[in-house]
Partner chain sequence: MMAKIKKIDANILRLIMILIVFLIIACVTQPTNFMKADNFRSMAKQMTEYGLMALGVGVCMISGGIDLSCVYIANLSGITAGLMMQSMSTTSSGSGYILLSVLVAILVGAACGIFNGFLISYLRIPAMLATLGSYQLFMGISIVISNGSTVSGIPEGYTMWGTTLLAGIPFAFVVFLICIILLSLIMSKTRFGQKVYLVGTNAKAAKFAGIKNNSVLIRSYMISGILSAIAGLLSLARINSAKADFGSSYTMQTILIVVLGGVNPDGGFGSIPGIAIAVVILQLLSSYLNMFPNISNYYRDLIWGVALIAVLILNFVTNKRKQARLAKAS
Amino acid sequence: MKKLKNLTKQSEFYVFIIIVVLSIIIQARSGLFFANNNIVDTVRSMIVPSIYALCALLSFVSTGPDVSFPLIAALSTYLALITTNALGMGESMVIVFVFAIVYGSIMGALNGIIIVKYKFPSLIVTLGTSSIFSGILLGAFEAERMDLPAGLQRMGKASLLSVKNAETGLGSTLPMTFLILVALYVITYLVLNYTMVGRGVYAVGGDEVSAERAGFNVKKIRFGVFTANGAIAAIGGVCYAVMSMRYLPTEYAGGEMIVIAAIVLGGTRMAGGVGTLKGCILGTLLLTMVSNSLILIGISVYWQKVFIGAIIIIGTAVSALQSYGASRVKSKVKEAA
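Now supply the structure block for this chain alone, in the form predicted on its own.
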C-alpha cells in the first residue's frame, strides 16, 4: 500500500494511465492502434524528440529552459556534412557523428559561458543563440537541401526491424538510430544516478546555495550541462537527417516547445531539481500518440493541435502546483527550525 501511495504521487503514473486509456480508445474506434506497423511507426516518430528531450531535461533540472537545441542540431549537422565532404571522409558515418558532436559541443559551450559568467536567464540566452545559429545557417552559409554522404546513406537504408500489416498491406521499419537513442538514455541514466556529477546536476537545480555548501561547483556543472546538451542535440540532428535520407535545414526549427511540454508532462519541474528519464519517455510517447494516432479515429490535424495545447496547459499547471507545494513544505520546515 505504501508503494502504491508513493506511485500515485508521481506525475509519471498519471501520464502512463492517460497513455493506456488513450490507446484503448483509439484501438476501439479504429482497430489499428495495436497493429504492428503502427507501433513501429510510433516508436520511430519518438526517436529524435526523445533525444531532444534529454537536452530539455538536463537544462530544466539544473538551470532552466534551453530552446536552442533544434538550431544547434541543424547547424552542427550542416557543418559536419560539409566538413566530411570537403575532407573526403563521408564513407564513415562515425566521423560525421564525431564532427557534429564537436560542433554541437562548441555551440552548447557558448550557451554555458554566457549563462554561467553573466548569470543571464537560460531562456533569454538560448533564444538569442537560436536566432544567431539560424542566421549563420540560413544567412551566412545559405544552407539548402543536401544529399547525405555514403556512410549515412547506408545507415539510413539499414533497419533493425521490418514489419508489415497483413490486413492493410502497410509496412514500417525501425531504423538503426533507435540504438543511438537507447545508448544515450543508458549513459544519461548511469551518469545521473551513479556519479557525483549526476547528483550535482539535481543538487544545483534544487538549491544552488545548498549545492555550493555541499561542495559542488555550480558553475562547472551548469557549463557542463549546456555543453553536453549541444553534443546530444548534434547527435539528434544527424539522426534526423539519417531517418529523412537527406538534410533539409528548414525542418529542424519549431520542435522545442513540444519537447519541453513532453518533459513537463513527464514530471520535470520548471523550478528545477526534479525530473526523470522515464518521465521523458512517457511524456514524449503521449504527445507522439496525440500527434500521430488521433487521425486513426478521424480527428483532424487542427483538433490535434487543440489536444496538444490542452495537454501542455494541464501539464504546466500540474508542474506549477507541485513546485508551489514543494516551496510551501520547505518554508514550513525552515519556520519550524
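Positions refer to the first chain, counted from 1. Take the two forms, superpose them, and find the largest set of C-alpha atoms that agree within 1.5 Å; that set is the rigid core. Just so it is clear, the model here is predicted, and its values are computed rather than measured. What changes on going to the form predicted together with its partner chain:
- The Cα position of residue 301 differs by 2 Å or more between the two forms after fitting on the rigid core.
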Given for the second form:
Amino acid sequence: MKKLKNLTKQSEFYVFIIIVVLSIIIQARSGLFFANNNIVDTVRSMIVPSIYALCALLSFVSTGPDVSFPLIAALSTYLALITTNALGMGESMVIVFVFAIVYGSIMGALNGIIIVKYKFPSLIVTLGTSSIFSGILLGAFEAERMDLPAGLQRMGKASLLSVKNAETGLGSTLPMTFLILVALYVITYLVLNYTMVGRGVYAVGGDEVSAERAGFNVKKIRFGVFTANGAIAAIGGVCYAVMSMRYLPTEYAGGEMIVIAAIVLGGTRMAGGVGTLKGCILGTLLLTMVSNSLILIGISVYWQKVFIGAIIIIGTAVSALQSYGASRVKSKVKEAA
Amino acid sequence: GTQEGGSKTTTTEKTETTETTEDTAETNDATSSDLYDLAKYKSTKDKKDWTIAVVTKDNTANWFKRMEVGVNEFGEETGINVIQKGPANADAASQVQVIDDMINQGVDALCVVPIDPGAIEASLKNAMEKGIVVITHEASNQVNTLFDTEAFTAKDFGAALMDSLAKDMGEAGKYAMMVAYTTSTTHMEYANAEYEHQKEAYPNMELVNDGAIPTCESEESIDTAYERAKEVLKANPDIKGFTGVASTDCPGIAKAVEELGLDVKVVGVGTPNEFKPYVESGTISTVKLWDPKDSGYVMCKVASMILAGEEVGEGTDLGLDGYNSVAMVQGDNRCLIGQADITLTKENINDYDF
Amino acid sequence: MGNILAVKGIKKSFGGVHALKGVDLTIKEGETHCLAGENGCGKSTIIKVISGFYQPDEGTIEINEKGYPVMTPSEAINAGVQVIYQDFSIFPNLTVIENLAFNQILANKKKLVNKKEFRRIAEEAVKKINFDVDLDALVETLPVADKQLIAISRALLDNAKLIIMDEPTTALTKKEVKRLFEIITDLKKNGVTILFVSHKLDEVFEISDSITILRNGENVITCPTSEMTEEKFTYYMTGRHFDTNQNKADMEKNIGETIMSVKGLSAPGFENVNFELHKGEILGVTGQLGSGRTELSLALFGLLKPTAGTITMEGKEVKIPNVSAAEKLGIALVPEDRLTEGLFLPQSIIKNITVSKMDELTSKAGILSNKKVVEESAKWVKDIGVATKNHEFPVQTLSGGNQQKVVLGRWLATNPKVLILNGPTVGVDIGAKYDIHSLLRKLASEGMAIIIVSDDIAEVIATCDRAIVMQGGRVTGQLDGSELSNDSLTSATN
Amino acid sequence: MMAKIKKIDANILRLIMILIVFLIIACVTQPTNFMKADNFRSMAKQMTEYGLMALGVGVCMISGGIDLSCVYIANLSGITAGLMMQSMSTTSSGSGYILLSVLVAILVGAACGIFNGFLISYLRIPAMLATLGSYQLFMGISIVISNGSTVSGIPEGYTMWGTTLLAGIPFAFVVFLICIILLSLIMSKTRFGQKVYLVGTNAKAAKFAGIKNNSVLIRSYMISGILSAIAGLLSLARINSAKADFGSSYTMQTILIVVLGGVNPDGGFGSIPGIAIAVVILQLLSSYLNMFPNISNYYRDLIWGVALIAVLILNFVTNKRKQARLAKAS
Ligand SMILES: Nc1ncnc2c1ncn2[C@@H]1O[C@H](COP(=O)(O)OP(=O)(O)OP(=O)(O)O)[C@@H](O)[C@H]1O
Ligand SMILES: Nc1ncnc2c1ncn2[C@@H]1O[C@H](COP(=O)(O)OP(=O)(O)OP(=O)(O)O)[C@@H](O)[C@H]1O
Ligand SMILES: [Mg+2]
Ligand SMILES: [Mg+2]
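I've shown you the form predicted on its own. Could you give me the structure of the form predicted together with its partner chain?
Once more the chain from above appears, this time first in line as the rest of the complex follows.
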C-alpha cells in the first residue's frame, strides 16, 4: 500500500502510464506496436538517444544543462577515426572506442574546468564549447562522410539478436551497440547508487553548500561529471557511426534538445538533484515511441512537428506542475503538543 | 571602388538605378525587363581578372566536394579566378548571407546551387542589377537567373526516376517516397514529378497513403531515413518500391529493406561510392544522378561565356560530354538542359569513383 | 584536561562586512560550552571557520593541540568535529537514511555504498534521540522540526569528540528540547565536548558549564556559567542595560480603533487564527520555526491563499489575492528571509527601495522619472539612516542591518496602514536593531498598526503591546502588555 | 555623473572597442571590398532579422529565461502575412490589405509570445523546455499552413520595402534602429523594464515586492514574439518569400549574441544597446570571413565560441575587481 502510494508520487510513474496508454492507442490503430520486430526496432532507435540521455541526466542532476554532447560525440568520433586510420589500427574496434573516449574526456574536461572554475551557467558554457567543437570539426578539419575502419564495420554488420514476425514475415535485428548501452547503464547505475561519488552527484545537485560541509568535494564531482559526460558522448558518437555504418559529421548536431526534453519528461528536475536512470529510459522511450509511430498511426508528415511539440509541452507541463505541487506540500498542521 | 567601376562599365546606368531604388516600382520593372539581355553582361576586364563565385548548399557534403573538383578544373583550364563558398549552416538564411557578401565583394559571376530558390530571388535580382552574371543549378523555377543549368529538368528527372522504379518493380504495386524535408524545394519537385508521371504512365502502380507526398522525411540523416523507411514498410508490408531523392535517403531505405528481409526495389539519387554496397547487394536497383563535377564546370563555363560576350542558347557546346549540345527550355527561366543523366546499376557502378 | 579546541585571533570579512574581528575561543575537553550573542554577532561564522567551511582571513585553529593551517570540512570531521548547522545543512532531494549516513561514511573515507551500513548508521542515529521518522522518506517532504532533528541526530556520531550545535532548538517543541538536553548530558558523560550556540537565556543556563559571549564579531567575555547572571548575560550580549518596560513607558500610548480583524483564518500551515489589530498598536506573533507564524504573515499579504475565515480591514471584509491587492489595502510585509525574499541583492539601493513605489514615480506617459526615483530613495536612505556612500551601489555591499533598513524603507515609502515584519532584526547588529526598534515604536505612536513576527523573546517584550503565541499552526496563547515577560513568553512558546 | 556613465557603459565600451579594433583590421586587410557603402547596406539588412530576434531573446534572458522559438515565430508570422497577401492581392486593390496582413502577422507573433509566457509563468515549465516545445509547435503549424513549401508571390507593393532606402539606409535597418531605441527606452525608462530586471534578478523577492511576475513574464515573451514577427515581416520583404524552416541556424546565434552583448545568462543584467553592438560585431565578422575564399565559413563557429567564453571570463574578472573596489569603498 505504501509502495503504491510512493509510486504515484514519482513522475516516472506518470510517464509510464502515458507510455502504456499511447502504446495501446498505437496498437489499436496500427495493430503493429506489440509485434516483436517493432519492439526490437524501438529498442534500436533508443540506443543512441539513451546514451546521450546519460550525459543530460548527469549534468542536470549535478549542475545544469549540457548541450555540448552531440558535438563532442561528432568531434571525438572523427578524431578517433582519423587517428586509428593514421596509425593503421583500424582492425580493432576497441582501439577506436578507447581513442574516442580519451578525446571525449578531454573535451568534457574543458567544459568542466570552465564551469567549475568560474561558476558560469553550464548552458552558456556548453553552448560556447559546442560552437568551438563545431568550428574545429567542420572548419579546421573539414570533416566529411567517411567509411569506418574494418573493426567498426564488422561490429556494425554483426547483430545481437534477430527476430522475425511470424505474421508479417518482417524481421528486425538488434545491433551490438545495444550491449554498450546496457553496459553504460549498468556502470552508471552502479556508480550513481553504490559509490560515494555517485551519491555525491545527487548531493551536490540537491544542496551544494550542504554537500561541501558534509565533506564531498563539490568541484571534483562537477568536473568529474563533465569529463565523464565527454567520454559517454564519445561512446554514443562511435555507436551512432557504427549503426549508420559510416561516419556522418553533420548528423550529430541538433540532437541535444530532444534528449533534454526526454529526460525532463522522465522526471529529472531542471533545478538539480533529482533524476533516475529509469526516468531517462522512460522519457527517451516516450519520445522515441512518439516520433517512430506517427507514420504507423497514419499522421501526415506535415503534422508531425505539431504533435512532437505538443507532446513535449504537455509532458513537461505535467511534470512541472506536479513538482511545483510537491514543493508546496507544507508540513501538515500538527496537533498542539 | 575602382574595381567595381572597372568591371561594370557596360552597366553603369543600371548601377545607378539601384542606388536610387526608392524611386518607384515602375522604374524597377522597366529595368528588370532588360536584366536578361546577355549583351549587358559582357565584361571589359581582362579574363585573368574575372572572379566567378560558386555558392553551394553545404560545402562539407561529398556532393559539393565533387563539384569543387569541377570548379577548380575549370579555373585551372582557363586561368579564371574561381572560388567555391558554402554557408556556415546548411540553411537558406545563411546562404543568402553568403550570396550577398559575394555580391558586395564585386565578383563578376555568381553560380548558385540554392537551398531554397525562393529565398534568394531578391539577392540574385540585386546581383543582376549590379551587372553580375547569375547562373543557377538545381533551380528550374528560379526567376532571377540568366541561365539555370541542369543535367535535365526536374520534371524529366522525376519521370526518369519513376521510369526506373516502374521498370524494376514490374510497373505494378505499391511504392513510397522519401524526401529530406517537406520544405526541401527541389526534392519536393522531384517527388511531385515522379507522382505525376506515375499517374500518367503506370496506372497499376500506387503511391501509399492515398498519394500523399511525401510518404516520409529523412531529415538529411541516414539513420532517420532508415527508421522512417522501416516504419513505412511495417505499416505497408506489401510495398514493392521505394524512392528517395536526397543522398541520405536510399542508404537508409536499403538498410531497412535488407534488415526486414523484404523484396522492395529502391531507386533514388546519390553518389556512387556511398551507394555501391547496396547496389552490389541488389537492394538499390537503380541510382539516378548527374555528376556534380560536371555541373560545377558547366555553371562556370556558362558564366565565363556570358562574361566574354559569347552566345549561349539552344545547341551551345559547353565542352563536356552530355553538355555538347544543350537544349534550352523557356519556363520560369531559361534553362540549359544537357543529357548528362547517369543511370547506375550493378553493371556500371564501378566505373564511377566519387 | 586539555583544550579540545583553541582558535585565536580569527578575522573574517565578507566583502565590506567584518563578521569576525579577531575572535578567540577556547573549549576544554568534556565541557559544554555555550556561545552566545545577538543575531548577527558572528556565531555562525566562527563555527563555519572551525568546521573548515570558511577560510579565515587571519588567525589559527588548533584541535586537540594540533594546528590546522588550512582546515577543510573533511579534516574537521576526521578530527571529530561535528556541526549541527543553523540552516540544518541537509539534502532535501535525498532520503533520511542518506542524510544521516553521509557524514560518517565520508569521514571514514569509504568509497562504496553499503546500503545495510547506511541503514544501520541511520537507525543508530535516530535511536539516540528516540526520533520517530520514516527513514526512506525524502527529506523535502518532512516538516521543519523533523529536519532539525535529522541535523541533530546526524551529528551524534560515535567518533564525534566535539559537537557544535548552532541554535539547535529553534524548531523544537519543549518535549523535544528536553530530550535534546538529556542527550547532551549523556554525551558529556561519555566525554564528548559540546559547543552550544544560543541566545535563549534559560537554555544557556540550564545546559552549559561555561559561556563565551560575542558582540559585533568580538569577544566580550568568557567565564564559567556559575559566575554569570541573567542580568549580566543580557548586558554583555547587547552592550546596554535593558529596561524593557522603560522603553515602552517612554513612548506615548496612542492605541486607536480596530484597523484589521482576523476571524477563523486558516491556510496551509495554520488553523483558525483570530485577532484584532488596532491603530497605533504593536502586536507580536511568536512561536517556533514551523509553528505557522510565517504562513500567517504570508496569508495577510496575499501570498498564501486562505482556506477559511475572514480578514476585515477598517470594517470592510476584504479578499487579498495577491501582493498588489495587499498594497492597495495599505498592508506591507518585511519578509523573513531578506536575502532571498526581501532584496534584489546585486541591484542598486535605489532600485531596491523604490520598487514598491514605481507606479507613483511614473509619469502619465509611462516614463519612470529618474530624478524622482533618486530623490525618493535618497529621502528614505536619510530618514531611516542607511549607512552607504553611494546609492548606486548594489545592496549586497551593505551590512545586514542596513540591508534590513532598505527593505523597511521600501515598505514605509508606501505609507502602509498595517506593517507586518517577520523577524525584523535577524542578523542585524545591535546599533541597527536599536534603530529599528525605535523606528517601529515611533511609527506606532504616529498611528501605524504593526505586527512583529519574531522568535526573539527579548524583541517581543521590548516592542510589543500584545502578543499571540502560536504552536503547531494554532494560537495557543494571548498575552497582554502587563503579562508580557520573559518567563511568561518562554513558557508559552515551548 | 562621469562616474555614472563609466559604470553603466563599461561593457558597452568594451564592445565598442572590439568593434573599432575589428574595423581597423578590416580596413587594413580588405580596404576595397569591405569598406564600401553597398557592403554596409547589405550587412545592415542581413543583421536586422536576427538582430531583432536577439533583442527579444535578450529581454527574455534578462527576465531570467530564454526564448528558443523566435526563429519559428518569425517564420510563422512571415508565412501568415505572405499567405494573406497572396490570397488577397488578386481580389484587393490599394495597400489596405498589405497593412492588414502586417497587422495580423504581428498579432500572430504577439500571440505566440503570450503562449510562451503562459507556459513559463502559469504552467511553470522551465523556459528552455517550454520554448523548445513551442518551437516545434510553431514550426509544425507553419509547415501545415504552407504545406512545407516556400510562400512566394508576394505583391510588389510589399516587397519594395525590402529594397527601399531612407537617406541611403535600408528601410529594414531603420526599423531595427527604431526597435533598438524603443526597446532601450522601455527597458531603461519604464516601470515595466525595471520590473523585468527585478524579476530576472530574484523572482521570489519580486513577488514579495508586489510585482506581478506572471504578467511581467508574459509581456516579456510577448515583446520577443512581436520583435520576431517584425523580423519575419522584414525577411518576407527582403527575400520575397517565407518558409517554415528559414533561418534555423539563427536560434543559437541569437543566444550567443545576447550573452556576448553582456546579458547575464542568469537574468537581471544586460542592456539593449549592448546586444545591438554584439549584433553588429557578429555581422561584420561573418561578412569579413566571406572575403577569404579559402577560409571555410565554419571557422566562424570557432571564433564565435572562443569569443563567447573569452568575454564571459573577461566580465567575470572585471566584475570581481569591481566588487572588491566597492567593498573597499563601503
Ligand atoms: N556569506 C556571507 N556574506 C556576507 N555577509 C555575511 C555572510 N555570512 C555572514 N555574514 C554577515 O556576518 C555577520 C555575522 O553573521 P553570523 O551568521 O555569523 O551571525 P550569527 O551570530 O550566527 O547570527 P544569528 O543569531 O542570526 O544566527 C552578519 O552581519 C552577517 O550579515
Ligand atoms: N529544510 C530547511 N533547511 C534550511 N532552512 C530551513 C529549512 N526549512 C526551513 N528553513 C528555514 O526556516 C525558515 C522558515 O521555514 P518554514 O516556513 O518552514 O517555517 P516558519 O515559517 O519559520 O515557521 P512558522 O510556520 O512558525 O512561521 C525558512 O525561510 C528557512 O530559512
Ligand atoms: Mg547564526
Ligand atoms: Mg519562520
